[in-house]
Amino acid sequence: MAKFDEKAKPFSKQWLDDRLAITTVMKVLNIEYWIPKNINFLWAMGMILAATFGMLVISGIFLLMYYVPTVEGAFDSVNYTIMTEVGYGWLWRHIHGVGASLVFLIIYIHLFTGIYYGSYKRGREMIWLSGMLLFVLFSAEAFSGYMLPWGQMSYWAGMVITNLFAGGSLEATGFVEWIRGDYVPAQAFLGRFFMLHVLLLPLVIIGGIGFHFATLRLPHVNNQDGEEIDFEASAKLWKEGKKKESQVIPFHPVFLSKDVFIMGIYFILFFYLVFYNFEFAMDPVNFDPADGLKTPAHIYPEWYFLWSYEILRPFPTDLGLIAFGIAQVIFLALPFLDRSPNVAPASRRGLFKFWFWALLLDVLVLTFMGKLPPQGIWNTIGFIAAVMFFVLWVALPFITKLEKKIEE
């Protein structure tokens, strides 16, 4: 049984430490959580994501105070009450809208950084899988939030996306109606997505973030050279004062101070966009009230979904749904499709470096094409880019299996 300091005053540091093991927890999660020295600013993206999610939660709480989750009141509560009648309501809406876009920009940077440096290999598979699970959860959270302003694009994007669950020739229309709670998006639909957006999904995301950070504890964080580091020996050197010889730094305060510096730069950009360029995060079509009898000329999702939407469009219905489904889960298979023995930057990995840049370029092309009408040359380019996306993933096991082991 643990020994307690009987002389400690109630709720003093020692009293709490005896009961909550605060010192031990701080060592495990903070002071003695060791980070490789040879990393760059891209390793701060995780903390930036957590901070941006915090901004979304805080701004969402303020918006929730005045939002009316009914088909009659939702549009006016967002575009009139919050924007013109509530003091600084416009500020919270801008923070929420800009944050929703920037969180996906950071997610994509974080994702492709992990691919470039091979941070999904050598025992780090659960880090990658938990991160991709978070990507799915953030996507669901963003989609559910997009429904809430109840503008034209909210309504019709909800109509199009839920129609995907009909399964093409399977004609599972009953399943679609079950999801909507009606034949078309209406009060039941809005109420369900309101509940998902403000309660269920945020709770699951918070749990997912905790799980993702837990998977980072063991094995340790990767580094930009893919080196094998003896963390115990390096940590011992640091504690002995031999900091130059050590290959690691403690998370607190050394690495955390660097994270805070990078977050400071990021939030300068964040609030510049909030105050001066917030329009990019707000679709002009969505400033028209939802009308089920008036279809927009061109229906498209937010920019962060455009690449997967473009994979769906060029193919016949059934094939498009299959392609879309595969595109949503294929990144989960990356640790198992990459057959190379090397954990190293893509620049040192032969054909893989061409594969990486080809994938990044292809996703960018798909994103640009997804915003354009599916006609003429745009449809042809979108089709080629969609086919190329799958060709790259099929080729991955073969080009990585041929890769020679890099001598360290």
The other form holds:
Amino acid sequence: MAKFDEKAKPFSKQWLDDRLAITTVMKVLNIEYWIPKNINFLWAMGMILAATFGMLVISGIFLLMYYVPTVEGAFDSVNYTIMTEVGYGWLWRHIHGVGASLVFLIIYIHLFTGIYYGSYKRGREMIWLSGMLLFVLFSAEAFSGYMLPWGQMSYWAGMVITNLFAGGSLEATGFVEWIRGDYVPAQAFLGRFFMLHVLLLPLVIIGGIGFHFATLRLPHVNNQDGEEIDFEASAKLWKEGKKKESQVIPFHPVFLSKDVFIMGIYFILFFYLVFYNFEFAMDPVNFDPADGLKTPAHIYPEWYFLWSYEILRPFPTDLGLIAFGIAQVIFLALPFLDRSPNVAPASRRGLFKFWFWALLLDVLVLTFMGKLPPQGIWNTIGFIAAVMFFVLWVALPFITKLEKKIEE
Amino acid sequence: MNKELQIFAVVAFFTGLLYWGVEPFAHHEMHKKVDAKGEEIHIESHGFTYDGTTEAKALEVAVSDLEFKLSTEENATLKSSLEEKLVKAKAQQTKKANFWKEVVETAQLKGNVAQGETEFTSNCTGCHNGMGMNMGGVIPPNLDHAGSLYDKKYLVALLKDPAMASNVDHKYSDTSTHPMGSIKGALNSQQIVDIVAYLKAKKGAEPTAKQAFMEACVRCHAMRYDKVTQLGDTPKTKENIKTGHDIEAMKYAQKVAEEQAMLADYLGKLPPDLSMIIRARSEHFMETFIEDPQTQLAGTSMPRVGLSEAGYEKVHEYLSDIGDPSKPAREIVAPWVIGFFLIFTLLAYFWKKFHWRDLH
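Switch from the form predicted alone, shown above, to the form predicted together with the partner chain and output its structure.
Starting with the chain above, the whole complex follows.
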């Protein structure tokens, strides 16, 4: 037992410090957690994601009180009980639906910000990897949640995606049945995805968020010029009151004050969508109850999965599955495929500048094509965009190797 | 600050582009209807008036599609089958055109309300008696508000030939086998306009939203979120407290099941419950589909019911009340929540200003 003050009153600051080191914890995580001063509003996306996840958890808890995870009861519990009988049930449902869509919008902004400013390399690899892990977890959470209203799109998207596990020519239909617990999506399937959505995946996500924060603490956050900052020297200047000379600010309250302001703007938009423009987040097809005898004319995933869906679609089955598999993990390899010594915004990095915008446009084109019927010109554009996606990733090590070191 | 706004403009631009691509653009492309040449067919509503325009347009497309296919088809067997179809389509075109020409002419005659009442009693009330008895597959609708619910020309057409008026004649080789087919040819033009004049004058009161649905839709479509079945409102019953069973409810459930079986046999499938239809279909689809189901779902067994614009609005109101009941609450709560975040953001802005005042 370390030394502690026997006279300290229970729960006084001294008493807590002796037991929990709260002063040290506050310093390490808040008032002496140094953030570069040279940042823009894109640096607030992390906190916005945390807040949106919070909204999803809270609204999810309320929805969970009335949701019925049975194939007979699910659709009506969502569309009737929650929307009609439960006071403000509609509000929680709309928050949950809009939040699920927006969380992906912000994830993509966050991800492309990281790519643009080179925030994934030279000591920040683990930040990138833990972030991509969270992306995978959120994808699984979103997909399992989409099954729960048991509408037409839930059922048929569940059918299509679980069919992928047959592995094309491997014809592993037994494996598909094992996942579903039945020949088709039915009660066992719904029960399993319900469990995943409300228990296992949220637990793992919370762990993942903790891990992502932890990976940030030592390498520190990047800044908008990719400058290498001497955090200790700058922190010393700050503590001496030389705020202008110091290149850093403390997380609390200076960085947070900006985050909260940006969060306020975000929530105005968020609730505008919740009240007035929520239809984009709730597909009309899913308001028809699941019917195994009636395939919808168009089956497509939610918008945030469209780009990877379009990488699957334009190729023959086996090749498509392999391409799809690679597309799911290729972003993880980014820190190792980028061979340039520079941490700098893409605009100052020669060919990488073009690579960045080409990737962004390619992902957008794939997203557009992923929702359209795979016919005629759309199919051709989708195929070219899917091939481009791989060309870009193959080209990355070569073009970054050519990059000259930027002299300070 | 200027740089922040520039970055924001870039993010907003790509977000807007993304939204456009996956919502308006994708939905337009997905629901687009094209003819054989690949040209887009626009389906429009005609303000819930009925004069054969939608049929004429559909047949025009069908004929030009067949002609186009014939011009490119080389296989002799397929060619002769296309030719056969073309002859049929052209005959159908003439038949429909003549029918609606007669309807429009008849509708111009002046009807006599008193005479119409007599005709109504002797020709209609035998079936349209509000007894809820299935006749030939379906329960004849209650006509209490028929004058305001349905369009005048449609009513005229219906009394001439029900299958032609409701645009389901493709289901019958002889349209007098339609459940209401016995009326075909039974009335002369004057009798028809007399009955329509009577309906417009004496059954023309404005229905409530629910009455509109109960008269125009309920014989086929249930609305379970309002406890409405094909037989109407579900009666209130009580369970036997000693056994926990509600025998009256069971009997009613059996009656509903029997009615549904007859409907499904008549129509080919059980028509969908409409509780959530207002969220499941777009406004444009609803309008054009209800005006003429064949335009959106060619070959469907759903008849055109002939709602007038006012009638459609009433039915739509009921579908919204049941399928989207939170609309009024949303409008009340929204300004408070958004107002809260406006004030929140303003205060946060001052907080940020305070901490960043001496950093640069």
